[in-house]
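The chain below stands alone and is given in structure tokens; this is the form predicted alone.
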Amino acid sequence: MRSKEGQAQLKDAVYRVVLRNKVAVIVIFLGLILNFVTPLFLTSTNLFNVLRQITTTAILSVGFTLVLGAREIDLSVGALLGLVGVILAKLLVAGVPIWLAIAIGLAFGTVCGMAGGIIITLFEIPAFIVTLATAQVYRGANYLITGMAPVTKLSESFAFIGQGYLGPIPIPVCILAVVFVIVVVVVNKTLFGRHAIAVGGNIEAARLCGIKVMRVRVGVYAVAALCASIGAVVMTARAASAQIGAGQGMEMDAITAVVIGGTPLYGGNANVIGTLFGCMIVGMVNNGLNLLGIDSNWQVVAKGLLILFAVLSDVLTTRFYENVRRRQTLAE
């Protein structure tokens, strides 16, 4: 009898470990497949390329995780990233010191995120509509400021932020690590993070418990905008220029990575570690398609399929685990 109970407990533990870390399992499985298809994939040079390529998306997605965790949506982060990059580049070309230009860019982006959050919460307008509208505003402002021409000739000292190394580690990866740790701490160890998840789980219950819902909702948009602005610094420095189309479609990359990482679209949970693995999956798929010489347009199709796969796998694995627990309970 005890042996049966022990086997049931072991099986339950295995299910829990696999299901909670399914995105890590997918990363390993996908890596093995891509290495079989193209031996160049698991070379150290290519893996570092993948890591560098996903840094901007990962910084953006880490902040976006908190937005989805609070049951919100922000379709403007990609356009905001592009606009902050343009403003930053214009300031640098005008001779503004690097540290001041970066501070202004980060402050501007954060204020934009807060403004969008205030409009959403104060007037109770669907976030989808507000952020879609502000995305158009940011993109139009980008076109007006640049005159439809990229901003180039940025200094080497600024480009070092995106192209340099701290020992063997690329500086963008170091920046990602810092942002990642801070957001993990905010989500898991602070009152704000717990309140954001509570609001995402049940906004009315959170309000009845005394949580300042408006502050929390505005706060998550501010965090997402700040992360987008940091991503703008990294992207602009890496390219040593601000491109007109920078950030376009990156909100879809963020949604894909966050959902694949295990943060549900209906809120109540924020898996920041999973988001990082989700970014790796998106980056691995894009890199694998490039190595195979497949048309880049298929990457857009792949991202859409990845979102569907993530949502379906989350629903099916959750149901499977619940059924297993139910059977074990009945057997006992």
Second form
Amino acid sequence: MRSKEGQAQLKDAVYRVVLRNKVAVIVIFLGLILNFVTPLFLTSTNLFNVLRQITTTAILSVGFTLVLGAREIDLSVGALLGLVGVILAKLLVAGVPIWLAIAIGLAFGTVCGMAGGIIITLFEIPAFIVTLATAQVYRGANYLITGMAPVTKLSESFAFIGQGYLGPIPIPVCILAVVFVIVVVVVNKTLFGRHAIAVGGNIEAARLCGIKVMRVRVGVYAVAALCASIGAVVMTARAASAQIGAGQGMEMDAITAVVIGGTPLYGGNANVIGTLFGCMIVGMVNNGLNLLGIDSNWQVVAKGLLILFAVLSDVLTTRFYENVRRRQTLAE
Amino acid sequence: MELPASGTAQTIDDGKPILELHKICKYFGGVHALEDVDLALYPNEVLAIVGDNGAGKSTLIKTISGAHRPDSGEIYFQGRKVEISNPRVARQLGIETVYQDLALVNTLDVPENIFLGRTPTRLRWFVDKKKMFAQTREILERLNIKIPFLRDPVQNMSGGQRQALALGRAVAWGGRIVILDEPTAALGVREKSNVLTLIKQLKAHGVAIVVISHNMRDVFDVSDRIVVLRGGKNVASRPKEETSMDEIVKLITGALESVDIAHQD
Ligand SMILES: Nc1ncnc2c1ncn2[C@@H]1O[C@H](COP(=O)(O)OP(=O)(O)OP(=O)(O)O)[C@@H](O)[C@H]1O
Ligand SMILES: [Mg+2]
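Now that you have shown the form predicted alone, what about the form predicted together with its partner chain?
Entire complex below, previous chain first.
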């Protein structure tokens, strides 16, 4: 009887360590597999490639962590990224100074996010349906502005933001680092961040304790939209052009990365560091499939499966903790 | 258990109610949760609200705590008409509430729950974690609440600990009115007697207390006056000395219609 209990406890402990660090475990596991199937994977050129490919997604996902942590969802961030990108490019082509164009782009994106948040909270409409609609609006606006043609030939000094280096470090990575640190501080140390997590954990309790729930929720959408807009700057600068398809489907990458990273789908927690690892997983899967020369349509399938896997692992994690808790309460 | 030394209400007991509800109505769709409820609460008084499931007890206290806005009726605080349009207003008036479902955020730790909505800050935007932890320890010690790991999310705590925490959160700030919606529901014998003692101490400090309970023994133990709700109506208000468990139970079930309306305030 005793040893059985001990065994169960040990099993719990092992599970808990694995689950708490599941992103790291998956990254290592995936790395080992990829290293095994293709020697190209573990070269520094390739690893830098992966890193560069995920920076835009990562900037977006870091902000998205707060959204999921607050138990919100924003399916429009990818389309917004695309729209901000073309607006930025058009402004630059029209001769607007770089700093002003960027400022306008970021402000525009943030206001769009806030507007969506206000519609969601004011009329109490499910966020996914509102943001699905706004995504459509952003995409349409994108096509109207560009006339379905990419905006190309942006100046070299602008492209520097996406292609240049600060010492040995690519500037996009520096931008990611800054965004990351700020969001970590916001989520963990600021009143706004803690209120967002409280709203995600129990919106009614937050309201009853006097938190201005609506403001917090709108703020969360603003943060996500701002991060998406920063992502737009980086992406546009890196390509020195704005592609009309830019950002498409990126919200799905973000959801995958955030949820694999350990932020629960049902809010109340936000693991920003986990999100970075989650982005690495998304990047590694894409990169691995590329290296293996697998049909790009299969890559789409793989992405979908990855989302399912992420959500499933989240649900199983939650269920595991619930079971442990139930056993503990029974034991008491 | 020791009560907050600082900030405890200095209510002048001039025999007038600290809180008065007048003809409060609340509808949820077609459900008349509250119909023309009158209620008075005096300083230094423990008022028990009893009634069957769905009688409207929680809805009634939620109109006082700012969780619900009544559809009609007036609320007077110390004789002054007030609109308790949200929970912040109630807190500013010194009305603290422990809700039936406790209103804790399961994923947050103990200090964050205690300070929910009143978090101390540094440099305006930043949470003062240190201060939160120090004050939390102090509050828990003062109220004799034993919670070993303050950093754990409160979902890992036992039902009794959670209830104690919610209670501590309400009484720690020295409110003038403390509302308790079934405060002993999840408690063991010892914890329950702790809570009942705490209620008496709060009363001794001049706090007015509203307590909802299904447990008649607790009700008769701590309360001074008992109000019976049935079907959203206030059907009786009895000083404890002038009634019996038997009568109250009959009033709750409707076996005894309240004839002496004169008794009500
Ligand atoms: N938010 C709500 N939406 C719709 N109906 C509600 C809501 N809150 C309460 N009601 C209804 O109002 C009535 C009174 O409910 P209330 O929770 O006040 O009862 P109660 O006396 O506290 O019961 P209990 O002893 O079970 O806690 C019930 O019919 C309930 O279904
Ligand atoms: Mg109730």
